[in-house]
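The form predicted alone is given below as one chain in structure tokens.
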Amino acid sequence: MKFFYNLKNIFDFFLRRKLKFSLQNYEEIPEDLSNLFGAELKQRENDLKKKYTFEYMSDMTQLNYKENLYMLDILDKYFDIVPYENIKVLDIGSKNWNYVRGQYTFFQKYCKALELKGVEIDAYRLYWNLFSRYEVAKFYKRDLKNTRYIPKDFMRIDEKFDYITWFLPFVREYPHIRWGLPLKYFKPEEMLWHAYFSLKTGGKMFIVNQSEIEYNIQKRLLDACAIPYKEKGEIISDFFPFKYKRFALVVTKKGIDDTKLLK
């Protein structure tokens, strides 16, 4: 059965990348973002508004606002970073990058100049409305300076970054195949090594796994590679609760370059 699924994925994936078909100019109609939450969540929303500049957290649907608040909330709670003069960030496996504004809002606070990139190997996958991930991501990242969505295999990215975010990496074959990717791209250990060496000295990577099973597999992969990490355990944000629990850890590239620190 795995053989036939993989054969189908190879064919479909080839067509998607070759044709790159999509309707153009995807957009969503903004909705009223006031009074979405009860008292406790409203207080957390207000706390985030005081701490961060919400310049790009508007003109959204209510759903997308919640998705981006979730992103900002978990980064604020679980990812401690150092202010730099300039920050380069990579998001691995960005899909349609619907959470990019929450990411941008978070990292923007800690630098004077931010460069944010998202890489997605299956960027031309189509949704039911015939828009591709690529077209949808173009809409979500609109007006964000120095932000780029890259339709490419992460293993072909040859740059160094201060910070990397990686949400729901494939650490098991079955989900990888069911999501429509050829098995030749299932390289969890190789990708982990490449991500680690894509960090600048002293850089950090925030990895989020779905389910405790995948979290434990992720830790075993890191241990096998002798890559240092700190467990964050289960991560929770009531702005956008998911059906399955999520767990996070933070990888730190050994050493630090003090010349980059923001004065």
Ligand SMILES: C[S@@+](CC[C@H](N)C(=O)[O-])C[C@H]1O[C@@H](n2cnc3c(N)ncnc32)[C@H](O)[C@@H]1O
The other form holds:
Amino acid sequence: MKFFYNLKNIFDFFLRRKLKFSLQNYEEIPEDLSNLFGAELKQRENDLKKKYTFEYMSDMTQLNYKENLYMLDILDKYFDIVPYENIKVLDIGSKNWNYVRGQYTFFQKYCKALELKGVEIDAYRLYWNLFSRYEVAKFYKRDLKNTRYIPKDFMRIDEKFDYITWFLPFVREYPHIRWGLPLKYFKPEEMLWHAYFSLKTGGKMFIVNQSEIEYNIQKRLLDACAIPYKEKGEIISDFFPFKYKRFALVVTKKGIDDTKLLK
Ligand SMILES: C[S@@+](CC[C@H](N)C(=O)[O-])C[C@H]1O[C@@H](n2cnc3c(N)ncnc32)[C@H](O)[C@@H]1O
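Please could you give me the other form, the form predicted together with the ligand, since above is the form predicted alone?
Okay, now the whole complex, with that chain kicking things off.
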């Protein structure tokens, strides 16, 4: 079965990358974003609005607003970062980057100049409406300055970042194959090393896993690579309740680069 899926994935993946077919100019029609939540969540939404600039968190569908509020809420609660003059951030495995505005809103607060990149190996995968992830991501990142969606294998990115976010890395073969990727790209340990070395000294990486099983595998991978981390445990945001529990941990690259701290 594995052999069959892999063969199919190799063929489909090759075609997608060669053809890069997609309908162009994907768009969503903005919806009314007021009164989406009950009293408690409304309070949290208002607190986030007070803390962050919500310039880019409007003109969206209700679904996309919730996805981005989820992202902002999670980063705000569980990812402590240091303000810098300039911040370079990478999101690994961005899919269609439907959560880019939440990330942008979060990191923008902690710097004067933000450079945000998202890398996705399977950017030309098509949705039922014949728009690719690439085309959809282009829409989601519209009007965000210095933001790039890179259709590429992360292993081929050779740059250093202050912060890396990594939501749902594949740590097990089965989800990787069912997602449609060829097995040769399943390299959880190598990718982890590469991510660690892509951090600047003092930089931090926020890793989120789906289910306690994957979280435990993630920790074993980090231990095997002798990469130190801090467990955050289960992460919760009621803005977007996922079916499966999510868990997070934070990796800090050893040493402190205090030359660029915001005065
Ligand atoms: C489980 S999905 C998570 C997507 C997204 N981060 C989210 O939270 O919705 C993992 C993503 O990582 C991408 N991916 C896997 N290996 C990759 C690689 N070597 N370079 C870039 N992206 C990769 C997959 O194509 C997939 O879109």
